[in-house]
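Quick heads-up: it's one chain on its own, the form predicted alone, in structure tokens.
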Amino acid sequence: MTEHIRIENRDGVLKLTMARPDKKNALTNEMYGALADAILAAETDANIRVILLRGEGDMFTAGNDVGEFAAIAAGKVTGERHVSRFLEALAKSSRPIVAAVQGRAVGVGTTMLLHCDLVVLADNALLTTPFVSLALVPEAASSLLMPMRIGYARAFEMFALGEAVDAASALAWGIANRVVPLDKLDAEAGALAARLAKQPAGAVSTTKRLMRNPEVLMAQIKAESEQFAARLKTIEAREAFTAFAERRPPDFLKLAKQSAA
């Protein structure tokens, strides 16, 4: 359990909140593992019907922690990484899974949505997926689900420029299921999931899994986190994440020049 992630259980939805607005909702090791956590318990509770995912403040999450991911590349940090648990933790969900997302979602901020069954965007959400820019890859099977929501063209212009898509785009593309204004954000995803919990709740899961096949999945998010960290240890990365921390932009131009030197 973390400060940063707020627990409510109501009439069969579980709300699951990322709190930490003050950093923009940042994923920590910490938030994942309270997430993983929650999700992995709900499989065993009968009350739990559906899961709701949302980001307090103006945010719907800016992704990884940046300074995590620079201690990492640095080879500062040891122990169990729980992004892998929250990962398998939404991929074998059989709960239904609803978010509501405004503002930026960055980069696992949108490829968890490609989890979710039902995704409610404001009308001020933007999606980016910024992982090639950091010199890493795609991750949560988004390099499997993606293509195969909004074709390759369109997702690999996300992936390997980071170009944002807005919340009109993302309706059209099939990533949500509705876009509503900021200020009926909450009401909208708590009301379809209402509606889900009032299901026959073992109708909806079989439909789910003969929709997506977890083993699948989990396949494509092992290899899409060896190379991960493989890319983590590089120097390229070396470089996006100083740059990061320099605020300057990187020369990825600059480590070509010097290895063909």
Second form
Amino acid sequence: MTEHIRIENRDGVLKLTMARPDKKNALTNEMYGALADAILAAETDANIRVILLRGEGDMFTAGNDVGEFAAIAAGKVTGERHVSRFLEALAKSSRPIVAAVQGRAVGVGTTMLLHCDLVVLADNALLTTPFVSLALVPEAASSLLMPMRIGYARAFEMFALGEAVDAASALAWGIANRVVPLDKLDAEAGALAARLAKQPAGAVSTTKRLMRNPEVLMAQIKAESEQFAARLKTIEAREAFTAFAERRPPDFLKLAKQSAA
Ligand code: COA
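Switch from the form predicted alone to the form predicted together with coenzyme A and give that structure.
What follows is the whole complex; the chain from before opens it.
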């Protein structure tokens, strides 16, 4: 349990709120664990017909906690990594998932949207996937889902250059269903979730299963995870995390010069 994930269950809608606003809802191992447990528990709870994902404060989430990345890279982390359970629960969930996104959605904050079935963006939403800038690789099957959704050209630019995508582009490219003014975000996402909750749950989940193949997604997640774990241990990644902690831009060219010397 963590106070950074708030869980509310009302009228068939399980609302999961990332609630660590002082750290821009950066996701810790504990938070992934709580999200995974809640999504898994929903599978066997007939009263939960829809899952609604949202973030507290001025942004959806700044993605994985970079301090935890650094700790893993330094070999200082032991015990279960709940991010894998979270991604698996998300990819396999039979419940329709609605996301309400304001401000930034960084890294997994954007890639988790590809597993959501209805995405509502506030007009200030900004989606970024700066994995490569952190010397990492895309995860959550996004290396498959993103090019499928928006085409290779746009997806590669998002991943390799960390190019930000604003709400209007995300809508035009098919990442999102709706863009609404920020003050209407919760009402719009809540209304869509309520509409979905009134639909026949069996038909909704079977439709979702026909449209998404969890086996394909899990194979991609596994391939990505192996590369991700290897990249975390590189000197490139160490430079990226140190730069974040020191609040300076990383210098990857310096590394090339050092290894050439
Ligand atoms: N991991 C850990 N802490 C984070 C974080 C993250 N991903 N994102 C933000 N924070 C923390 C900051 O360190 C800061 O903590 P402090 O107040 O103790 O110094 C606090 O949250 C506020 O962040 P700040 O950077 O001041 O907010 P901002 O509005 O100026 O910028 C972001 C927001 C998201 C643009 C910026 O924080 C950022 O780039 N974060 C890293 C995103 C990232 O690379 N995620 C991993 C993707 S794979």
